[in-house]
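One chain follows as structure tokens, the form predicted alone.
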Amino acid sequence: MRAARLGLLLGAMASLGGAALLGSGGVQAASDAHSKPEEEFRTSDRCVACHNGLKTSQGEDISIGFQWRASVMANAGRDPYWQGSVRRETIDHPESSLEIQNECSTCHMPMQHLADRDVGVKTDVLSRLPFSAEKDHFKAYKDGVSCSVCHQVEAKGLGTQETFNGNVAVAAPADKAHRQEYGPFDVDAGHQRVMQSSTKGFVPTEAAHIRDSGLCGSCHTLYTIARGPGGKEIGKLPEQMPFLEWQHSDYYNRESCQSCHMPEVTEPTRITAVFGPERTGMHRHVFVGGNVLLPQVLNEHRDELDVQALPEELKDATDRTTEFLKTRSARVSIADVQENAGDVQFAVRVENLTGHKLPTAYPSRRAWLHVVVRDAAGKVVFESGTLRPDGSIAGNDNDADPKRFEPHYTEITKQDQVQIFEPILKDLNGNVTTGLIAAVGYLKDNRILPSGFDKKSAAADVAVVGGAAEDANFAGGASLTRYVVPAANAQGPFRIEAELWYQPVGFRWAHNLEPYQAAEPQRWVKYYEENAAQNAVVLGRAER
């Protein structure tokens, strides 16, 4: 925590006095009159001017500002699914509305949140919506995970419980006119003066921790407070754990978060347009990951969401994410095929090529096996896991009934059985829920484990839950599912096709917002239905 925080807090409390707004529990609501993010941070428009116009020798545009503004990080506050989900939670838990908004703003609107935190108030998200070009004074809300957030985080406590949930320390000002902003390179005095001038006081400072996975882990290790009647805290959900999953894998010793999600430029290149010297080891600021849906939605609804990235930048982000998912996430194979008198038996193996569970992070994500068996004439005799046009999966109990879900299967024998790799949340009564604030744990977590992940020694927060925990064929690095397909009335030889599909937002996680009669949830359901056919990617495929 910055040293000046206590003094700022006391000063703010004194000035608020009896006129302060009070949220539930007597907590002060955020007030722009007391929280001044513009003093602690700079919005990205102050950085873009110098960190653009950058290309490799092959002509690839690696401009930091342009790549960042089309990323999920830049648009964390504009994300319509996040906005709809926040509204839903405040409707479900009205007595805790301000606490929920404040908690959610930590990672989605960090500039405003950290500035509010440092003067002891809580961040109000919903009163700032919808964003529009006219609301220019809400830049700190709109700018998402902006440049000067990550580049001002101190090394203290990174990768530990101390900084999880975005509870990072921000660099304290050296004096009234100078603040440190961290980067991986040593910057000469001339360029320091350029940056100080263009940003009004920020001083580029070399610091190795900017490339530490713990920097990413501070927001990407998220525990959500579970609340019951009256807003009472009833538990803590380990909601998003990719950093801890990575630590329990053998990727911990060989690849960082940045090495996959910010691919390195493999040649010397400039990082600034203004007389920048060539640097070795620059990383692209694309933050490529698993959310292939968001850039599509942002591009289709630019005005409604007040999007700043250009259409071609968002299309590039969509294409980049799709290619990343198709080539870097999974490998599928078919083995042990036996054609018997009355059936066909085989196994489908899925190998996880990532450094965390697949899928990981926000629990709306799921991957599943689509398996087809055809006879000698090409007629389908068995099909499991068909994706429907509305985004649901044929045979998935949870898509048909929000109270049920598919178990983890060791063996599939019927077409209405689907192997779905997913987390299923439970509330205090053990019921299935997609409400994060109601969730206290998991009924199922069979997301495919990364290489080296030992499920027997895994901590409870990253544990395998449900049938996969006892499945000997579900282990670190891969999952194997056996299929026994009835084929008494069909003629071989048989052709087997196996695909691993993935969705960033499953059908139930979208449509459970439908009953909430508020602008943000209704808008999201509309967007989801418009994009249902494009909301899925094949991660891997095999035939035999």
Contents of the next structure:
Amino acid sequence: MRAARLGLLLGAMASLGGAALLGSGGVQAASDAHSKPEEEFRTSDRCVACHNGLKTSQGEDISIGFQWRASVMANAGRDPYWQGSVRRETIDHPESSLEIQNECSTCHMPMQHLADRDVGVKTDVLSRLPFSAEKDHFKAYKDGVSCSVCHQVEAKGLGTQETFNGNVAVAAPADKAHRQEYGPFDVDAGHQRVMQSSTKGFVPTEAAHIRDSGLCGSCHTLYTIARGPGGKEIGKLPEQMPFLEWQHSDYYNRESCQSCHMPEVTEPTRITAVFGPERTGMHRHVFVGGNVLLPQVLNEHRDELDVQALPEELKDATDRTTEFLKTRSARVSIADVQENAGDVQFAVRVENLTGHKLPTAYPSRRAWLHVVVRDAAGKVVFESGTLRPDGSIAGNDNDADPKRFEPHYTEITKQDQVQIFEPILKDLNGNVTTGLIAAVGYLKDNRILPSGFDKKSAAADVAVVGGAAEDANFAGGASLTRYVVPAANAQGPFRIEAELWYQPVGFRWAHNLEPYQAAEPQRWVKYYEENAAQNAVVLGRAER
Amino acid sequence: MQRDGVGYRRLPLFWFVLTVVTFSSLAVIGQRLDLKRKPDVSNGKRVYNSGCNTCHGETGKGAPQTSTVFNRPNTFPDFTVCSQTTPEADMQWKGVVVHGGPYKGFSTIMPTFGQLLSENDIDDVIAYMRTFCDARGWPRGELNLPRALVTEKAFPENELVISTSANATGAPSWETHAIHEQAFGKRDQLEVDVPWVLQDVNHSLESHTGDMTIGLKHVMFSSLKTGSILSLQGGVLPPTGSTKLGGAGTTVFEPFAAFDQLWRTNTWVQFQMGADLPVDTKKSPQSMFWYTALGQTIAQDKRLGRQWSPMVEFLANRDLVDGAKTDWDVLPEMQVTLSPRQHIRADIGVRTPFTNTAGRNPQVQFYILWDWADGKFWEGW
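Can you return the structure of this protein in the form predicted together with the partner chain rather than the form predicted alone?
Full complex below, order starting with the chain above.
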């Protein structure tokens, strides 16, 4: 006991020292001396041994532990982009360093954060970096959105402002030896005892709210506090709103977050390898989404990032995400083709197949149209939206100059015009920024709307911003862009190819970290450059 | 049998203890040598592969670390290593399966299965797990009977024992033995016994190392089915002790045989018979000894928990010289497991001379035992 207390004291001193080394004058480092995440939560190593070794009758491995640990959720704290971004924001806003770290840790280091929150302590992130294998693998702060975070969230306030920004209520302990761990199934007393004994107190308890979209919406509705000089609060940025976008779509009444991002197993299957009975309606814990880059980076830099998932699991996660993006996110079509004497005219329609904006969530994500027109001989007479090897898009003003950006186009007539579906942030002075804490709103948000999304009745937090707001061809479910391609010197018939490309991290969102001379931003830029060529997926394509 | 005054007076006590022990043996159902039903190994395999293999692997060596993930404690078992598994009785395993790892001081990651699996399933799965050690000839832990204060058992052990005897009456005298036993191979054990003597000599306390013992034990026969185990040990005692404090003054060879018998009721008897054969019989006479320990182990919590082992030893020594008489002592005692893992045990008793009592005082005897192969001293509590 004395040794444990001494360890906590030293840990607290290390935290203080680490924060002091940041050179972020005025930062009061948080101490975890009084928070005990190990009492409130269990790290995943307590869970996955029993919830592995699960297969369908077709041999598909649906092991909860294997699939989760390769997911973005499990690696939320390990994400080098997130780490780089936190460092950047604390350099930009040194007077608010601890508040920023605390804010970001809410969803990326939730076990540590929630335990700190519950004792009134702010969570420091940077003193815990870099993660390394030498440190205990199963420290709460490393374990991302771990099993006992989601499965302990109470139903109270889910889906409302009360729980947004990760401000969830964690189940209170029934007594010293028992905590409720919510799941969708009724568990018999024998299995309850098995889990309670092996996890030192966590009792599986049936609760329907574990399948409530509001559970996901708690972290996936994120408002960022905008700060000005001296750390003064100057606004609130609706930074990530997929849950509210979903609520404003017609998916709200037909599909939950889990139904797409945790696909259901369509046959009875075990959910535990330890004498588990067969269950109907298990959902895979793949948390498949739009971040196709992270599993690649984690796999390539396993030691540096202290990665737990195995290479093949991360490869599977990458493949799964790619496939998900290619088949479940968009449909592209070409319509109204007219070959005139001096030009070729047509429209490219992109249908959003998701239940939220496309792309959604973190504003580094962008989708864009790559359109090529060839003449009868196959020669390219027009091309817009070419992806360069460095991850930039030819013709995109923002990639060329961080102060500019491409507007939303209703009609494209030149090759240096690119239809990019993206959010562009603005700071207090109305300038383009990728600084989340500096941002107070949007200069542009023409991310493709989900079906049923009425942009006129949409709340300000999910509003369409910029030219798309007035574009009659930009509506719930789809966006239509007209192309008028000069072709005076070319001979038809013309061949049109249209592709919708997607990047989880746009060029500017990576390279804007370059000026920050700290390990995490520099490391991320290096990783980005290494993967620039693979950091994009074609979501849909059409030819005519 | 000579019955001097003191011994005669203690005869009723002897018979009382013997009667209590004997009848308690019959009345209390302790660990059983044989189960009520023969375990179904094929069902045990089914049970094992329905859950246990998740962590322990299909072969019993342990599932890959990458799939179990948790940091493995140093006690994480490899069931194929016979030297680790055979010294443990089924009831030790059963306690862990029924009540989880902490019940025996192991990791909390090992769950409690007592409410999920039937008793038959648990017995069956233990029987199946026994098949992972496919080598024959290892004495089974059931035959590792409670160590008596004097009588040596037949089972080869990995133990450190600190044993003390002190005069209960008469001149003060303490004799403490530090005994290290180390098993090797399937059936052998090396033993080193270093005594230290503290005695009142003419109203002055004097101390000295006693005659050390270095012994080698070999199990000649063991059978779980019959509950029997027989060992032979050869020992040598170099004259490291002070003759003034009881040292032989010459090298002594000490061969003996030990035979232990366990019955279904968990009643048991241990016999040890041997001789002390000095090189120089002028300095120390040859002698024989015949020791018997009769006892019963009673375990709490349906035979899975703390073990109490009341026993009585009957100890006979006789010098092989003309006119010598046999010294008979009786030693009722109680051994108890202290740690949940049962690797720390203590025993206390009173050794009372029964014949030839002149100059031989009753002694209080005590030991504390650490089975170090089962973990560090402070582990397993």
